[in-house]
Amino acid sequence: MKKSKQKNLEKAGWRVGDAQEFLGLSDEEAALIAMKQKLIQLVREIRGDQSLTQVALAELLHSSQSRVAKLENGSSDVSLDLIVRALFAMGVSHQQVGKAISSS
């Protein structure tokens, strides 16, 4: 947000932060999530790299096309280590996800 419309906003009485203010997040929570949304980024660009449909990445994970869907759109209730576990099946190296992670 640029700095004038937030100074606008505020003199209105608003009060401006970030999601991790508004949802009361810890430092360590906001860094896993931002974590989290570098891999499902790096997930669906594979995918999409190696014109995978998310009917296969399922079949490679031994899972559903609906439980990659909800992967891909950061469901909350898919674990990290399916992230991985997706990335790792589609053959990206340890380093690519340490990178991604770093990246974070």
Given for the second form:
There are 2 protein chains.
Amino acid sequence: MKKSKQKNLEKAGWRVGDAQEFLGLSDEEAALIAMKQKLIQLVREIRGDQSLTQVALAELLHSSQSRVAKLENGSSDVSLDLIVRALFAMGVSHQQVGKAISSS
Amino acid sequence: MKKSKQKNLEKAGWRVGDAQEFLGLSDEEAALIAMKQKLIQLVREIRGDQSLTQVALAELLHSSQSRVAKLENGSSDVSLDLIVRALFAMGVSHQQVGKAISSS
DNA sequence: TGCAAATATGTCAGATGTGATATATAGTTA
DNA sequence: TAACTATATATCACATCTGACATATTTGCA
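Switching from the form predicted alone: structure of the form predicted in complex with another copy of the chain?
Entire complex below, previous chain first.
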């Protein structure tokens, strides 16, 4: 966003900032969300590579298709625990998980 | 596994048994537990390095001393989310977290 | 030793995460 | 077009995780 534009918006009463600021997230909350997103991306990748349906992954996970869908769409009611379990259920290694986190 | 280790795990709420029983745990459950242990170890290390008390970490985390104690003792009612938030609250980088997981 | 700080343990009500189920919405193929 | 497969969304009862608090135990030091 251009500085001039932002100035005009602020003059008009809007507060302008980034998503983190807007949502009032602390740094560690923001970091956790970024990490989750990276791992979710990995879940989608691996599931694609293995040509698994959401139903098939749900079975490996002992969960349900709807929960896998929510997981992959980053629903806020999905824990980091479940995301990581999904990865391990597909046979992803600790190394792969660690690497994904390192680059998040 | 050493008897003392097993005792500690059971004290913390985990069920630990012989090889057969252990195989009853799904692979992803076992992998997740190993990963948690590694990250818990990192929490203790970092908190030591920064000379923080459990109370001080609890404040950074917006949590309580008792929960930090349970976290560090690997209580089964502590989520991966909380462990990772504790690390980020102490300023640990994604890279450090990823590295710890890679080696778990 | 005795005191104080740090850590551990127990409990609980409320918040959040869970699998299951039903149903809706694509996308695909006959 | 209909039938089928995959994914998305909504809801719910139940389980788990949470911070808070009280209290016990351990640790370190004067």
